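Below you'll find only one chain, the form predicted alone, shown as structure tokens.
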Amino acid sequence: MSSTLVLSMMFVSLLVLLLSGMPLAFVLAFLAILFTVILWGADALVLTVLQTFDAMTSDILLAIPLYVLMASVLQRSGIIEALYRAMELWFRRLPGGLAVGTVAICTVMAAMTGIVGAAVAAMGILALPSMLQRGYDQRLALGTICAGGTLGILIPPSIITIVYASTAQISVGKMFAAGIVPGVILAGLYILYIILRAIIQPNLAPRQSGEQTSLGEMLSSLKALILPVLIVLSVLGSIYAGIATPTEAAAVGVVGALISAAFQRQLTFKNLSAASMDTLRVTTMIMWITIGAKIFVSIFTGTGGADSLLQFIQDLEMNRWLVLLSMMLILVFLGLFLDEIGIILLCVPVFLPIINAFQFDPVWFGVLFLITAQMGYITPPFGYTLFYIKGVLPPDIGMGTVYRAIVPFLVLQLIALILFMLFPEIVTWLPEQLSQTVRS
């Protein structure tokens, strides 16, 4: 049986089973085992055991349950509510102040937790009613929350970044550093857009008036920033100071989250139990997808699929930037239907040899990949943030409003993607500076 025929059968079967609604993890594992037996016989099933063992003993992937636990504990600690109260005091005088403050909080939450769902759900509960009550446009409020929540994909510590780094076999610390500047720039684009819209169309985001707040009260509210800043510094600082690996820093973050919850008097058995169950649920999902994808990709590689694809692209003699653009389009398209972790595990082993062959920086490509993941998170029909926000929508707001709300923010993400493609040094500057500092 020719390798071309086998590869065609694998991907047609994958597409059909995914469209049938079967879970991605089990589809990948089933097809991998099926084609292993067809190609090499039952004795070759030891390959699936080796790939499973490799995934379960990965030091890098060990960071995932720790970061998820940290995020789950922080979500229940009361810190987010305190941050929102401080934001209301400081930003409400700005044009579109509450929306601007929501993006700011999403940025801080991204640096604390790296979990998209935590930010979207929290802001949907806290910020959405507040903005609607003050007369904000529904689409502006919803788009701000959905787009702001996705900053957790790019700004470290990000679970998706860890999965990418593990799959691409590059430094997690470098990937974390590479995401900081683009993440801040993207947050800045959101804020700039909100302010300009609020200035041009003041009715979309009415300014608050009549409520007087003393300077002392505003300064006092900044106490809410102390614990989040300490957590961010303890996690990222320990990595870049060379004190801890990303996995060890995740454990530091968990301890910081537990201490924060204790300070807020939220370190209860009920909260710990709920956080542990969340961690178990999310980690199990990620690991099943990882195991299934690793086995599936190993079959793809074993049949010569990666080499054949690379040779085919090189034979086309296309400009390398057209090849990169084609990859970005494929990733955005897949983001409409597949989970981003599944896309990483399926596409990165296939795309990375092409990236290396065309002498692109895999760290830079990783950031571009993460931005396409952000686009997938807010793009209908299966964008994750759309489902997160659906659970907290008022009865009079339909999903059609949410779909229209994300359009301008999707355009902003596309602008950021093009910006970082044209100017790679924006992405690579900070990792290079940190590497030089560590070497010296």
The other form holds:
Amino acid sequence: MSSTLVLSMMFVSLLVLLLSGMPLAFVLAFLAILFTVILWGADALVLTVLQTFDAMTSDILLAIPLYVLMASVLQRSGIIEALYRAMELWFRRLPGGLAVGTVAICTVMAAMTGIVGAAVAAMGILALPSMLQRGYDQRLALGTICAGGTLGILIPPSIITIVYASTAQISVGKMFAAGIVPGVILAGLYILYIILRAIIQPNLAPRQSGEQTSLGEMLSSLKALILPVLIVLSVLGSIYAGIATPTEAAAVGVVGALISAAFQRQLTFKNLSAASMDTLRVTTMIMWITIGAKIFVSIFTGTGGADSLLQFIQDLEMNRWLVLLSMMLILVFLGLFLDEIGIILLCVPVFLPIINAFQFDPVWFGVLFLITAQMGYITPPFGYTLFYIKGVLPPDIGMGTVYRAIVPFLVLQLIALILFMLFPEIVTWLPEQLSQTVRS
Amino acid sequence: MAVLLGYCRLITALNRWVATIVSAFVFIMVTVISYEVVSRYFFNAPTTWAMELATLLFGPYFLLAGPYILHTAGHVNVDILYRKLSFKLAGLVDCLTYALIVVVTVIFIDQSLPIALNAYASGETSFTSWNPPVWPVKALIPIAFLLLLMQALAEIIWAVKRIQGQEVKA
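The form predicted in complex with the partner chain is what I need now, so please give it after the form predicted alone.
To see the whole picture, the full complex is given below, headed by that same chain.
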């Protein structure tokens, strides 16, 4: 069988079986077994165990439960509520202040956790009622929360970034560094947009009057920032000072999160066991997909599928930017119905030889991919954030309002994507500055 | 029938218990890795075993939790069409997809058991400076897939019940 035929058969059967509602991890494992037997016979099935063992002993993916635990502990520590109160005091005098502050908190949370659901759910509970009560436009409020929540994908530490770096076999530390500047630029774009809209149409975000806060009150609210900032600095600092690997830094971050939970008097057995069950659930889900995808992809590369695909594309003699654009479009298309982790595990091993052959930087491509992933997270009808926001929506707001709310933010993400495509230095500058010190 | 439902409840309880136990592994990983960082950075005394021990715990951690996550429907799936199915039709589709999962588990057990037995018999070690035996981790693959097989069978029994129009999920 020609490898193009194998490739198309594998992906068509993948899509068909997925629609049955069978979990992605087992769809991949089942098809991998089926195609192994068809292509190489039952003797080759031993590769299922070899790939499983490989996933089980990855010290890079080991970082996933640690970062998720850090996030879950912090989420239960009451820190986010304290941060939100500080933000309200500091930002409310700005045009669109509460929305601007929401983006600011999402950025801080992104640097602490890197799990999209956490930020969207927390802001849906805290920021949404507060903004609506003060007469903010529903769409502005909802769009801000959805888009702000996805910042965690790009700003380190991020679970999706770890999966990308591990699959593309590049340093997690380098990949983390690559997300910082683009993440801050995206947050800046959101804030700029909110302020401009609030100045042009003041009725969208009514300014507060009358409520005066003393300087002392404002300063003391900043205490809420101390522990999160220390945790972020100790995690990222120990990576870039060369003290610890990203996996080790995650363990240090967990200790920091436990200490800050203790300071907030939230270090209870109930909170700890809930946090560890959350962590187990997320990690298990990701790692079982990893096993399935590793076997699935090893068949594709094993039959020479990746080589012949590369040859096929080189023979087309397309412009390299067109090749890049086609890959991005495939990622966006898959993002409409596949989970982002699954997309990385399936596409990156296939795309990587193409990226290298056309002399694109895999770190830079990773950031572009993470931005398309952010777009996927807020695009109706299957974006993840939409499901999180649905859970906290007041009864008088329909999902149609949410869908319209995200449109301007989707455009902002697209602008950022084009910006980073045209000026790769924005992405690659920081990782190059830091690459000397990073442990791997 | 009561025997079958008893089996379903027993297996689910067993797998829930296994998941609860392995969920605590993450705290061991945190402790061991933090010890390594402190001991290397502050006392200039890196260990040979800490990172490897944490990595060895990682496999059992997510592998043994897989069966319980199957029960709680925690594995990501695409439910665009599935959501629209009637109660009985969804039960029928469940029957078929869990049957495919049974096929997967049988093949994994069949492939991993000889490898685990071989690692035990030959006393294979990891060839690192700590050099622990590798059979306990390798043996966990067939064990985890056996638990998954038993859970998938339980889910099939429940799905058959749903086709018959009964809601009995524990």
